[in-house]
Every structure is written in C-alpha cells, then in structure tokens.
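Consider the single chain below, provided in structure tokens and representing the form predicted alone.
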Amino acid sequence: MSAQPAPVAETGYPWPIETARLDNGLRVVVSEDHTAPVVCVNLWYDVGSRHEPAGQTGFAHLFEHLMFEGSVHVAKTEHMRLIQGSGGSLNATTNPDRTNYFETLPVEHLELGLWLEADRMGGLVPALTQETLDNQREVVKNERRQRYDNVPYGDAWLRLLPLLYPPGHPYHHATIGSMEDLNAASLDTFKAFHQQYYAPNNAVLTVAGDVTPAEVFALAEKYFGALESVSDIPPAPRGHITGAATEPVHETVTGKVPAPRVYLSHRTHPFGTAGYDAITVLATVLGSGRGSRLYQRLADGARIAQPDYIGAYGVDLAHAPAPLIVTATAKDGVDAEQLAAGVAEVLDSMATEPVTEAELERAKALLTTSWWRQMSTVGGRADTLSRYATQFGDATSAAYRLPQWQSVTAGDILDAARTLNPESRVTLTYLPDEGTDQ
C-alpha cells in the first residue's frame, strides 16, 4: 500500500486529503476534520446504467437493494440495523455512471461500518438467494410503478433518455431497467454481475471526519485488503457522441396528468469539463429561483406558468455529453403550444440577450451556496471526494469545481447557449386526456 498527501485548492475544499491504494487495487481516500465526533464510510462503485450490456438493463440498481439484503457474515436487514442500532443513518443510489453506498456515524463505530462494507464487498454473491432475488425484483417493479409508471410525468426521464441518446448508447436507457430483462436473468447471471464489478480495484472508499489517514489507512488493510481484485472488468461501452443533434426531435405524450407541461433538452458537454461549467451557470441564470428568466418572463411576467414548476438544470453525466433540461407546466387556460413557444423564446434568449452582470453575480452566488451546502457535512464531502476520483482519478480536483464555476463569464454563457439551438433540440410535451379523471 501507498500512501500521499495531496495539494488542495485555497478555494472549494479547504480540508486536507490524502489518497492510498491498496494492493489489491482499492483506492482510499481520507479527509481529517474533528469539528465533531462523527465520520461517513463512502464507496464508489465504478459501475451504474452505462456498464449494462443488453438483456441486462437495470443490474446495477437492482444490486443497490440486493447489497442491503446480507452478505456472508451479516444476516438479511443485519446491515441497516447494526448501522442505525449505532446511533448512523445510511444509504444507497444509482445513477448512469456509478453505485454509491454510504453510512454516516459516531466515530467510535468507523470500524463496524468498515467491516461491514468490505463484507458486502466479498461476501454478497455467497449469500444471494433466489427467494432473495425473487423479492427485490418485486420491490424494483413496485419502486418503477411509484416513482415512473403512476405519477404524473414521472416517465419523463425514461422517455428523454432515448430521445437525447441513440439506440447503443450507453446512456439510451434509465437505471430502472428494462422489467423483462430483470425477469429473464437467472441467479447465476446476478451473480456474475457482481463478480465482474464490485471488486476493491472498481472502487473508491472514501472516509471523511474525526478521523487521521494512518487510521484509516490501517483499518481498510484490514477489512479490505484480502479481497481479491478482477483482472477483467469490462470497460463501459463509448460515450462519443460527434456534434449536436442535427435535427429537431419532438414527442407528445397524452396521459392523466393535470395540466400541460413541456420539457426541452439538448446535449451538451460532459461533466467536469469548462463547457459544462458554462451550462451549469447558465442553467442557473435560466431557470433557478424567482429571480431567473423563465420564472421572471412566463410566471410573473406572461403569467402561462405555474410558479412552482418551472426551471432549468444541467444532468451531471460524465462520460458523455450531458443533457440540459429546461421545463414549465402550464397555468390554468394555457394550451401547450402557447407553453412551449414560451418556454423555447427564454431558452433562446440566452443566446442574443446577454446575461446581465447582476444575473450573473446572482447565479454564481445560488451555485456557491449550494456547494458549502455539500461541503457542511462529512456525508457532502466524503461522496464528492469519491465521486472525482472515481470519474476523474483524483480526489482533490474536487477543489476546482466552484472556483471554475466562479470563473464563467457571460461571454462563456452566451458561447455555450448559441449551441442550444432549435434544430438540435428535443421537445417532450405531456397533454392531459381530457377523456379521464386527472
């Protein structure tokens, strides 16, 4: 094992970090702070939606329940109840680009959540029924049906997906999967799911709080260092995307919802890159709070939004172009059409009326906020810290974010929305059946 202290940025992480790596591949990451006396336990697993070959749409998140289902030495619910008995909160998601599992705890338990991630880590696959598998499957399809298929508009991701991302592409399809691939695999091929990608050389642990790197160090030797690595996991299939879309694509949607609501949305940049940066500042200018464009020009000012449903954000997807998504549900009387033009003459003006100085001084102060907001507790800091040196193998490059972001300029915001235009966009409009009870 390895082990080097590592430069941070004066601005966007002011705590200390250092990074190790097992021999078996493991990298670990520390960051000391003994404000108070608790620490979070994270791991990122380099495998989300993105890694699913076809025929296994929807493995990865279905391993986010199986992993709280028992391991070798850790009964079914043992993990949830030994971790929250403790006096920790815990959890778990998935999203295209990765896995991540976490706990949050009094410092003197960082050795039970330690064991209890590497015991899930080597010891899952042993311990995985069919009657185990057979139950989260039900709870997957119970979980779509709540969160997707019964809520209004709450397909709306499942659908822009595979209007943004052509068939093949690794982000064509969302981390619920597909029920029939999840229905047709056998137990057998679960299990060579988790063989090939939760192994410690596909992962990061991250441990942040009351905590030295020694400690810490020392600990994952001993719970994780003699797991074995994999030498063949395969790689994600490719993200490369050449250009915009060339041509306008459009999808209208008549269901039970109560009102008309449109979603616009094109490809941009990837995560982490000064393009995206851009988008993320004007995302903010367009469409966050009652101080941005689209609630200023279509609630307040031609009053054909709902206030509350309106806004604009950027998908932090790393490994392809990532999708902006501006969206307005219409008021009382509004058609969609009237919705939609509105919505499209905002997004375009970003591209010939340049942001204003105090719009741009408000944006970066929303986007500083939120950031200290991540970074107040050792669960923000611990799962940022993995995140970048999963996606972008080094843990303290986490310090440049908000200072990237506080270095956009309008000039940048008015370059990155002339590539938003209307023949590489993609319009989802969702229409009420007039013919149901809504």
Second form
Amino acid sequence: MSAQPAPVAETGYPWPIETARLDNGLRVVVSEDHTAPVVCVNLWYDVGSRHEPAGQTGFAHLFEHLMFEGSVHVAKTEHMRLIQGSGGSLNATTNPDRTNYFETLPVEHLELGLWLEADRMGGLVPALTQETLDNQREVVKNERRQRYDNVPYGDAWLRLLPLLYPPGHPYHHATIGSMEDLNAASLDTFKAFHQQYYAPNNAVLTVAGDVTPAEVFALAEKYFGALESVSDIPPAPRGHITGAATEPVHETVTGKVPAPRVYLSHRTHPFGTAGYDAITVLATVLGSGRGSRLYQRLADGARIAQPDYIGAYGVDLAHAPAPLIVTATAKDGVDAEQLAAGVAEVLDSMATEPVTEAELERAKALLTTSWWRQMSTVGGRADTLSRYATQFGDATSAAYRLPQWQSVTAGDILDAARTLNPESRVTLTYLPDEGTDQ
Amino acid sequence: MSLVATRPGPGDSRPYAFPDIQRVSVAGGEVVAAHMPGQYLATAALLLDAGGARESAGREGTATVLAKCLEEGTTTRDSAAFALALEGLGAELSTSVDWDAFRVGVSVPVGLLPRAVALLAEATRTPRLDPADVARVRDDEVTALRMDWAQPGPRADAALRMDLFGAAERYGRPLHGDPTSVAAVTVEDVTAFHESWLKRPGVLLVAGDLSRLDLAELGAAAFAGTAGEPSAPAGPLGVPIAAGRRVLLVDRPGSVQSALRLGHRAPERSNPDYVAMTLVATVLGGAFTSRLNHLIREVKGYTYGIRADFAMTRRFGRFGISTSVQTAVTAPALTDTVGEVTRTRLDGVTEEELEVARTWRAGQLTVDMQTPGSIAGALATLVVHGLPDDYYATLRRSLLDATVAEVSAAAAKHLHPEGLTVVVEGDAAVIREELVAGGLGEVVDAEV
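Counterpart to the form predicted alone, namely the form predicted in complex with its partner chain:
Below is the entire complex, every chain and molecule, led by the chain shown above.
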C-alpha cells in the first residue's frame, strides 16, 4: 500500500487559460481541454440582488427567469428547447453578487450556445412582453413558496441577512425578494434593468472544453463583437462595513418545525481575502464531516445535536464581509437553550483551543477534494474562471485559491476565531410550535 | 440591430466514447474500472447485493441504519479515529441504498485512492457495530426521518407507493423506511443484515486515471476476508393497473402548496421498450421543454417545476409525476396534468418533440459523464442490470434511432391515465370540495 502524504498543490488550475477583451469591453476567457467532446459556455454578469434599490427586491432574480423567455431571434421557450435538443444541460443562478448563465454542450453545438447568449445579451428588450413578465412572476412566487415558505427552517437565510447587515446595505435583503415587491414589478423597470446591466462591458464569457482559444475568440467576435457597450453603468451600491457588529442580536421564531434549531452567524471578511481563506478553513475544522469539532463534541460527545444537521460554512460573497453560518438541530429532549449554549461553546473554543495539526490537515484535505471535484467538469471550471475574472479582474488568479487554503496556519485560524466573539454574534433560534404534532 | 440573425447549425460531430472498461477478478470478487486519463480525482465504490429489497417486513430502513453504522468505528479503531483517518485523506464515505444494491464509495485525489479503499473496506467488512452505537444511530435516524417527513412530499410518496404495490409487498413501503419501521429496527436486525449481505465480495467499481492505479491491489483490499457467491435475483413483479382512477388526500393543514404525486405500475428495467419509454417520459415531463412543464409552469404559472419519469429497477417499474402547486390551483393543475397524460397516450409524440428528446438524452450521455463519480454510477448500472461493456455506445445509438412510431406505440402501451393513483398532500379543508367537484376520481383520505 502506498503511504505518501496528501500532496500539496502548486496550482489549483493546471489547465491552460487564455484571455482577450473585445472592443466593446466583453472579457473572454478560454480554457482548452480535449479529453472529452464537451464544452461549457458560461457568462457572469456583474449584477445581483445587491444592486436592487428599496422596493425592487427580487428583481435581479426575476430578471434571470425572463432571460429564458425569448429574445429577438429566439422564440419564447426556444432557448431551452434548442439547448436540450442538442444534448446540453443549462441553468442560471442569481445571488447577492452576480447573475450567471451556463450551458454544457456536445462541442459541435458551441456556436449555438454563443448565438443564444449573444441574442439575449443584445436583443432581449424588444421580445419582453407583459404576459411573459406576469407568468414568470408567478413562477418565481411559487419558487419562493416551494423553497422558503413551505419548508421547515426554509426562511433562515431570509431572516439572517437583515440581522447581519443594516438597512440600506446591499446584502440586507435576500435575493428571492419580497412578494410585495415582486407584485409591483413593472415591465418598464425590467427593460431599463436590462439596458443598464446586461452590457458586454459588464460581463465575462468563459468557454472551457474541447476548443482552441483562436476558434473561441473568433466566434466571440462574430456573435458578440457588434454589441454596443454601455457607458453609464452606475457603480454598485457601497458594501463597505468597518469592523464587526458591536452588539449581539437574537431572534427567535416559533413555527412548524420538528425540532429546535439554532443558527449562529458572523460577518467575517469578503471572499477572496486572506482573512476569508482562514474562515473557510476554520469552518471546515468546525463543522464539516464527522471529524469536525461540532460533530465530535455535540453529536458524538454530549449528544445534544442531530448528527445529520450539523454544519459550519462561509457564504462566498465578495463585495462585503461575508457571513459565516454555524448551525445545529436539537436531539429529542434537548431544549434550544442547551443546544445554543453547546454550539456557542464549540465555536468559542476555536479562539481558546488552537487547532491541532491533525484538525488542520483534515480540513485542508477535505477542501482539496472539494476543489478538485469542482474542477472535474468543464462547467465547474468555466464558472470558477468567470468568477475570478469578474470579481478579481484576473481569471488566472483562480489557481491560487487552493494553495492559499493549504497555506493557512493554526495561527491564522486563531486570529480569525478571535474576531468571532459573542459580542458581534447573530443568533437565530427556531422553536417548535406547541400546536404541531411532534 | 447588430446581432447575427441566423441560428448556426451544428459543427462536425466529434466521436463520443465511454471510457475504456477494464475488469479484473481477484480475491473472489471482481473489479470493474473505467479509465479517465488526466483526471485528478478518482472514485471507488463497493457494490453489494444488499438493497432495500433484502429487508424484513416491518423493519424497513435496516440497510440505511447499517450504512450509517459503518462510520461508527471498526474492530480496529473507534469512530473518531476512523473519521480522522478517512477525512485526513480528504475522503468522506458516501453510502447509498436503493432497491437493488447497497453502495459504499469514496472520492479522493487519485494518489490517495489505495489508502481510501483500504479504509472503505475496513468500514464495510469489519464495522464495530457496538450495540449502544447501533441503537443510538437508529434513534438518530428516526429523528432525522421525522424531520424529513415534516417536509411536504415524503408522506405523499409513501401513500402512492402503498397504493401501487400494497402493504404486503416490500416495494409497497418506503425504500428507507418510515419513522415507525426504523424505530422497530433492532441491533440484531442490523448485525444480521451485515452478516448476511456485507461479507460477500460484491463488485468494486473504480473510475479514474488507471495508469496511476493498480486494480488488483485495490481489489485485494476490497475483497479481503469475504466469502460467498452472488445470489440469483427473483423474477419481475408484473404490471397490474387499477381499473379506475382514485384521488388520495393526505392532509397537511395550513400548507400554502399542494404536493402532487401521480403514478401507476410499469415494467421492470430489462423490458425491451426501455429506450422508447425513456423518450415518452422525456417528451411528457422529463425536460424543461416537456409537455407538462410547458403547460403547468410556462403557460399556467401554477408551479416552479413538474417532472414525469419511469423509474425502473430489476424487478418492477413505476410511472410517476411529481410537482408542487399553490393551494388555490390544486384541482385545475391536476386536471391539466391528467389531460396531458391522456393526450400523450392517445396521440403519441411529434417528430419535433422527439427530435429534442432523443438528441437531449443522447447528448446527455456525453455531457453528464465527465466526473469519476458519474462514471462510477454508470458502471454500477452495467453491473446491476448485467449490461455489456459497449452498452452506453449502443444506448446512444438506440436513442438517436428511435422513431415517432416506436415511441408513440410505447406511450399507448405504457401510459394508463385511467388507472392513475393521484395523491394530493395539502390543506384538506381548503381543497377537498374542489377535488370532489373536479371529478378526477373518488376522493379518499389517506392515513400516512
């Protein structure tokens, strides 16, 4: 049996990366890999729910839906039909920071993917109708019901954000938005939204897979080259917050949940900083896997938490200090106070009991595997490159994340842990409603 | 307008190839491996004939409890030491139980796979199964199931399954059991299940860069200390279809949505219509552009999504539709849904729809099978259903060659809108009257 230690990566991105910028400002990133006849086309638009003014929450995400409903040369629902009809899979997501669109295709359909993306980047507004907006508004409201309102604990993220970020902060409201704002959405607002933000100079196009850079740059010029840039894209709302919160916040929700659950949360550092890398490793030590402190001490040791519902993770947001969320759910007979005290004790232990070498190596090994899992598809690679190009101006900087995680020291984690003090903590507690059957 | 107006056609098709498969017999078991040159990650999984179908009546969930107990330490190290050893490689044990098989797998950077497989085998073959640990894991599983069953869906699924297969049949009860059956699982049930089914060699599936792996070494570690022969699978269950449609109402007071589950029995996986049935389900409800999604989501705006499929195992199949709709439109959504099934049965599919379905399903093979995990899953399908090494190439051709006549014939033969069981999990006080008036079938309260 081989006995080599876990290898330390010199780079997290061993594939080639070529970049170009069209005259209209569209950044194009190409990563060549000929091992399978597949390609991913991935677009990041630098617009998310952080750009939404008061009264328009949920608009960035609702807009994402409208992008699948046709454009000047693409009939309603034809986008999906063409991608699926060529064997592709596609999706799009919106978060506070950005909106991304992506399709993985058999490589002979690369041009189709580029044509579809260009058509909706440059030609969505003329095709947008009131009927489409009304219909997709209902779809989004159902998404909200299905994912947040009708699920036990489903609204935790919706509740945490306003506790973590003050009113007016771009992360104060959740991406899904409020029913009231969605109901008030007008067609003209969406047309203006597109003209404002869906511009070539506000986007990154990444193509990864069985292609050559020269081929992709030429096709990008052919399909996107004549789109006009937008000169007056307003700067994003300021997300800067100095320091951690100065007093603890508690919220308790009584509702239809099967057991008490707590979420402890802090604002930390923006994604991409050394401080956030330390938080990422800290979260893994704390709450990822059976070897984690939370599992060992609360599920295995004190046995007050359900083993399947323990977690600690950072939410990778780049434009303001990102949240760290620590959660556990009570076992039968354990009350919320006991659970919250237990979770807080383990979280606080990160600042008083330095992580051991074994804890650190375990966390780094898990992060290494998760990194390579993300890199094991052309879709995962393309999205990563788009992210680094959009958020840090340089796709090749994606290669540094894994080595940076691996270079985090026990001292770095101790420093990070000391900023997570109870005075700046948000605690959200769910209690079962007496009226529900347990 | 500065856009290119003409939709580009496809470029030259590039050949699709499933990874080369290597088979090695060693230490009484078989290694089935797929070569993925240049992959940084590798996956290995033990595939054992120990699926949910092996469980005793009233003790459904035994295999799932056992799967969780595998991480509670081994005869040579306790649970904390085992977790540190495994997670120190960056691996986590992924276990799964389906009707036909029990799977235990690991994914790690390829150089670490031999050490990860040794730990995988240690956990699977020689778990500690300390009675106190087993009882605690069982209790945790009951609690976790209760959490899960508090969500909309599981109770509706259980009501449908019970109605289609009957309480006396293992397949009539939930795959992973329910809170009651898992609570009844004893320590002896778990140790006996391990003794009977997890000590046979089984098959080791490997997907990764085989130039960096020694399959015989991996197999020797996976099969050490095992004995026994594979047992012959039992025959298919048949396809009884109900004489009339029924609506089962599962009450969920205060629910803002109704979870809908519609279904009937279908043939098992080895049925020669497998490809045509897959395409029927794709046209009806397998794709975003399917008939059901188009009507119920895109035209009516009733739901966030709706799916239809044929689930087919070694011994049985079932046709099913699944969605959640807002409470107020429960009855019209059901009427429209059943209407699309009826239309598909009577009128078949169109060439335009089928063209999308067949190229999508065929292209999906290329697009989906990029990762060691997905390739290992594909190998499991080959082994469980006794399919040949060139199966995926053949499947791709069969999908692309399927005709409108064949697929329409499969729709006529395998869709039974009049025999559907319709399960509605929602606020009974609000929707009952409308369901009765809707006339889809007799409305019956389901106790789940």
